[in-house]
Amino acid sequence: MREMIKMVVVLTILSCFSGGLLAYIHSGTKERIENQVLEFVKGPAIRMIFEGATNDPIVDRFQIKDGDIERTFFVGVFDGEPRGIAFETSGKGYGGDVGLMVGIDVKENKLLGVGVTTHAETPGMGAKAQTDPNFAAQFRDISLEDPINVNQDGGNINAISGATITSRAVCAATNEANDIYKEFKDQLDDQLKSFKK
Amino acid sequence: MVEQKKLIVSHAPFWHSGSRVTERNYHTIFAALPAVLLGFYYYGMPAVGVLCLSVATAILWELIINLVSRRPITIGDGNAALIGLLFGMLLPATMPWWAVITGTFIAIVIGKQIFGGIGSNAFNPVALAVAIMMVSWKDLFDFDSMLLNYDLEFATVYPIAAAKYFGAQGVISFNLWDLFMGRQIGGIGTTFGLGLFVGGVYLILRGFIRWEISLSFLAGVYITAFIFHLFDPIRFISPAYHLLTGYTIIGAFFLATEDSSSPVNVIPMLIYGAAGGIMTVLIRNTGAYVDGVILAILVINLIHPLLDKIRPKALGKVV
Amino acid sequence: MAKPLAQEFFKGLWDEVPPFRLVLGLCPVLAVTKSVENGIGMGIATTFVLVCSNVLVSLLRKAIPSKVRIACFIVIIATFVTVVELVMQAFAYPLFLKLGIFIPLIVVNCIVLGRSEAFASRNGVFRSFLDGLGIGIGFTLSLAVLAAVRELFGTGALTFWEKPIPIFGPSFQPFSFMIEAPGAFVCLGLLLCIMNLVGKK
């Protein structure tokens, strides 16, 4: 009975040791691992979306809640404006979904350049579509005003050879975000004023 | 009574027949003579430099690791010589030497030494090694871009991947006799159809290899290839091409048979040979690589202990 | 328990170095030994969760009661995993993107368990710690080892913080086998090999 006992109480405490160490370094490492994981994932595309940005933009971030879900929204400084914002949206693509990081220049309301995060399209065909620069340079700079189409569908984006799906997918994710970024509009502007420096 | 045959163990003095492992293999490297000399005359000096090279360096890696493990020297028993001479026999004349030394290192040192030497590979030791090279250096495997400066009095196009990418088109400009008389490029000894096929023929009525094995390697291949073509005879070639392009005749008779790779009794050796010959046709079909007979050969080399489970019952066992 | 303190430490490094003489805890060195630097990043990891938990077991080897022992062992251990995986998530995250299922899998590396077992609960502290520090710089050094081995061969060049160092120069074909799971095998036992050749001498 005295071993019983004694079992339960070193098994016990040493589990409150462990749960307590663990919760005290989660607690202190939470903030630096969720900058990390948007740094490495997301930032690549980020910095190439906000080329010539005067600001940190993974820093520089805030979230509106879109239904269930948040969004995060990325903040890009031009000349001691803020006018850029870029979010995540997806699209189907031939091997899944495929996640598009999209700029938008609000003030002059058109694409500052769009970048694919995730993916798992095919490597050499498909998966172009985040290694080629000449593709994601399709995008700088076009209106938001008629949705953005490749040209087997009547737009004027030239699809990645043998990728037409995988391009497809990331034309729908950047009109997603066109209509994402329509109904939210006002709240982006209002949050958009406080990074004014 | 009927007359029953039995086993009959008789007294000393006994009288060995004089076949032995040394012999077994000098034959097969006697029965690839033709097609290697052949070879010769097409590719010249390369293919000479490039043979020698193998056959030397295998030897060399076989008495490195005899020195090294401490164990008996068994460079004479030629099975090292055997094993260079096909490694060799399967590359394209223009391989660059440090691919031919790696290439035996493979086939002699993790192919048949690690195992225990020879007679305990599980493996063909060839097959394992060409299979590795081939994963890693396709390029070296790709016979278009190899001999590209050849000048023979043949098209230098290697017919079995013109099947792969344009169907039975890509073949139509091949003659069959041409192709069974090593009129077309390949490996240095494995395009001479007739002088492999006069090998293995010899091989088998020595008693050196089993008829079993190559016979139904090459009817799996037929019947395979033969289906496929049935379907769609524009994209899939006539099974005739299959028999007598890449690595199939040399494959069914000096690869496939290799002694401690395949099964001993009859049945086994039958569905080991066919198994074989499908794998060929549906990795040459259906697959990623160009020819599938060395991976085909890999794979039944793979289930060869499974099919020695196949046996007849042991006299007087009761079940 | 007369052996000098030196030994303990020693024997991790040679006799007893894990992978090529306990041959234990293969999962990690077959599978992140593709590089130089996952190699001795997964080195560095299981060496801290080693020397740890041998510190703390020891300590604790009076307390723990015998039937629950692997159950203490095995949270002692996580928890120091856990430790590592937050450490390393925050501070190198690309190599944590390297390394990925294999940091957590230290849980259940033998030689983590193994030391815990068979050396920890019965030596003091400061042995424990020598035994687990040698034990994990073994590891280390074997891992970087076989992983400079499968690298150079595999791709001519060592990489180090995204630069790599050619080491065979431009005419170098890569021997892409050797970064493919099989070559971990075939490279490891070669590896073996020497080891035993050199060790009977």
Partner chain sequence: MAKPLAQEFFKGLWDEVPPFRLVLGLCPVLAVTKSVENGIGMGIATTFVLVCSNVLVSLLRKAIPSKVRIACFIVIIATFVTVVELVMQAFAYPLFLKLGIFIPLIVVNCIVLGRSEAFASRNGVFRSFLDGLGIGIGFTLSLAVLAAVRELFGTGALTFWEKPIPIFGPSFQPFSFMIEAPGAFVCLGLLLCIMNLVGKK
Contents of the next structure:
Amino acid sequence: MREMIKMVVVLTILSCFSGGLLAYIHSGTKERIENQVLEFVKGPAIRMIFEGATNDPIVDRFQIKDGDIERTFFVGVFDGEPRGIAFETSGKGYGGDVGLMVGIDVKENKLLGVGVTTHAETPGMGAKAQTDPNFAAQFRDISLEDPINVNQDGGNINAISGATITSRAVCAATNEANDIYKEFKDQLDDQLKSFKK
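What would you give as the form predicted alone, now that the form predicted together with the partner chain is on the page?
All you get below is the one chain by itself.
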């Protein structure tokens, strides 16, 4: 019995030490991890959306609280004028959530573009939502007046062959971004004033 108590005490001490060490390492590397995700996961989509911007949209960003979520908005400046914002939403794909960066032209109320940031879709099929430039190009310059859907649902977006569910997820995430944009339009306009060059 005494041996059992000794083992439980040793195991408890080791568990507490390991948990504390992991918490310390996590807090020490949290900022570095966030910067890596920003640069290598979200960054390529942001730079593609804001191609031709005269600023660094990854540096020029701000946050707005949306209930329990704090949303990060990236700013694209064109000819000294902050014309675009981009932020991340998600849609339910075949293999899980499809993370999508959505860029919006705030002056014209139309899409600047979209870029998939994260997914668990089938390689060679649904994964094309991230790698196929022709699929992403369909979302440029679309007005935000009407919902965005794939052809099968009465829309103008050609679904990826064999990956209609993934294509629908991208459309759903884009429509969610449109709803968020409309909800926070006044706050976004106020924030963008500070980015005039």
